[in-house]
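The chain below stands alone and is given in structure tokens; this is the form predicted on its own.
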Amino acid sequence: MFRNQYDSDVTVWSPQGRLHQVEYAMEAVKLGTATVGLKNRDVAVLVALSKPSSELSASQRKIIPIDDHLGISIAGITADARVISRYLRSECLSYKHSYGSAYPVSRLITNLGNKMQTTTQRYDRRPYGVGLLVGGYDEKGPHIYQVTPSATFYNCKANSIGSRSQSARTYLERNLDKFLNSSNEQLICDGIQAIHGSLPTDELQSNNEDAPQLNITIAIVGKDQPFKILNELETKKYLSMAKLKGTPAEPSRPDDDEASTSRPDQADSGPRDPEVAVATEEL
């Protein structure tokens, strides 16, 4: 069922200047489990929560390596993320072959944003239904970028996307000042504590660290540190360190992210969703 007569095509504007199909794609990001990205002076860290769709299946991969200096964490439609990751890998390989060096992260994200933006203005395409947190390192230092389905991207100090991610963002905002001077181990523990905040209270209080809801993936990249996804033993070590460190982020409520989602009968009221724009670098 359509929200109204203006959301049947991605190229149709509503009288309020909104593209509803693009806004629907933004909502797809909230269907994926939460993921967190944060950085200090030397490294960028990605922490992702993976949940299997059922007890009979394995969990989807949430962190995808792109190059030695770059990787992405996803929330949303996994198939769309595979297409984007294949494009990013191709761009990195072509740049390395042509110039003999790693692709600058900001330039790569700009090109990705321009590619994603074309799908928001053609009737024969649809916006990508996946949000990205990009962790990378180049000559300018570590980077965390958020890329949205509307093709807007942000250069972040720390951020979280996905289902119930508001509690994780609250934890990151409260501790933002100390991230820059944190050690790598402390930074990873902060990422784990932030991601724990996206769990419902009953799951958070579970003492079984092997439970599906605590299937956490951690990746790190930085100075003299190629992009690396930590193995199971290393992940368990940091989970234990984070547990000893203190209380995690405040557990999320079911309506953390849904509260900002407009209902079908409230199509043009309340705060507006992010506008569609050609991606430009945010300083």
The other form holds:
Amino acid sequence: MFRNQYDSDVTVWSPQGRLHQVEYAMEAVKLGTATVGLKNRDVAVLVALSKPSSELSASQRKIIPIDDHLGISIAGITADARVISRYLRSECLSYKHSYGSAYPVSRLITNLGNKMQTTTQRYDRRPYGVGLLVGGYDEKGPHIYQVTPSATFYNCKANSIGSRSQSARTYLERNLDKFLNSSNEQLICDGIQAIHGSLPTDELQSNNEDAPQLNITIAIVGKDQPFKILNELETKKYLSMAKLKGTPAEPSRPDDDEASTSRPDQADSGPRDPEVAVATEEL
Amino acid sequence: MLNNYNSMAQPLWQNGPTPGAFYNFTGGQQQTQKLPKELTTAGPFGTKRSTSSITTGSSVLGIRYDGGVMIAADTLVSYGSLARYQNIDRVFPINKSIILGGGGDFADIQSIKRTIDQKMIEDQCYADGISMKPKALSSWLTRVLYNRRSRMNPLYIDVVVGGIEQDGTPFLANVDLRGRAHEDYVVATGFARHLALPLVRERKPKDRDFTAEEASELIRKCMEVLYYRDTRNMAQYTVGVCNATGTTIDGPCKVSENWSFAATIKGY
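Having seen the form predicted on its own, please provide the structure of the form predicted in complex with the partner chain.
Full assembly next; the chain just shown is listed first.
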């Protein structure tokens, strides 16, 4: 069952200059629940939505602590994320052992990108099916990085990945200017409001605070603040605080995920580097 | 940089049997890391290790003051008791915020210096504005030197690392051939440990750091004492300075010699 003649192997190009297997891996990110990352001058915040896969199971862990100065939030295949987080942890630990200081976030992500890239160039490997939002703090301040299965990484002011994340991105874009100077509390509230849009519409309507759909995980890292996943009490505090402040992001429309791939904000900015776009059927 | 991604760039054919052999599904583990070459390969005369230093630099003296650090060492590299090389700098600028002074076997100093320089180039290749800091370098040196001593093949060096940390605070430390390290406002290697350390310590004000002038004057005084009292010393020395504006190596400076008292010494 192929969608395309040239997608049977990662190492095979299509005549259009695309790697279909890599593009399919990018789709795996959109199967995971949404997660948001944003930062101000001092801290980076990750907010993730987790949903139990069945009524019998607990919800998956969406935010993984890596080191005191760094953590990741994932969307996609959790098992792949675990492998990546093990790599990141051992890199950070080994760096700390050698140099006695925290691994600069940009360098760690560059090396992770290099590791992930090899999987897109070998016939006996497959790309990692997971997207990451990395929140970290180092000598250059707080950082949010997005890492995709195609091994591309972006240094972001704020971003969101996962299913129905377009509405969160719209919210972030609209409020981008105020993040830099906002307080930590306000930043967390903005993260919560952004992610509200990616909740399924029916669950949003049953707006009951104890409902399991509001299973939001929040993590914060920054100046004088080691990476910390907020506990239930703190999370509840911020959820109600966010409710008082302003309107949450509008719930997404079903076609949002497709719209996100066309990147209308960059459409006419002149020539661009080729990048892996998401596969669409062209017949 | 301790990245491991090179270990991901495996040979094109791997995870499989060598050509002509069969898959071994149960024992597919890769061989554990090989021992370093010097422990496994015997040379024509057996495995050799250095057991002492050959060409040596003597004392290095470092002083931390309120706005930076100064490290001084004379320019002599001896071959035994022979003053073999008389014009060699032993204080090096490493990058904008680190200086390093090296005593002990000069070949080993040159070797570790080359490795450090290569690390600085790698730092620059990232082009992300992040450079190594003195604390990180001294920590790294500790690891390397302790590792070498554990392999019974130490680098016969005694180094002083100094510089400015990210937050602007000066840092000064000493790392020796066994990977021992300590941090203080004054550190010294070789004979300076006996001759210069007490001189500096007795002039340390209790309530504040040295000023640049005080540090500079102390360095001058100590290098003079070292020249008079340490036979492996020379009148010429260089001083590395690292402060907020960057790193410089001053000199060579001369000890102001005065041998008029020599005529009064009797009994030899």
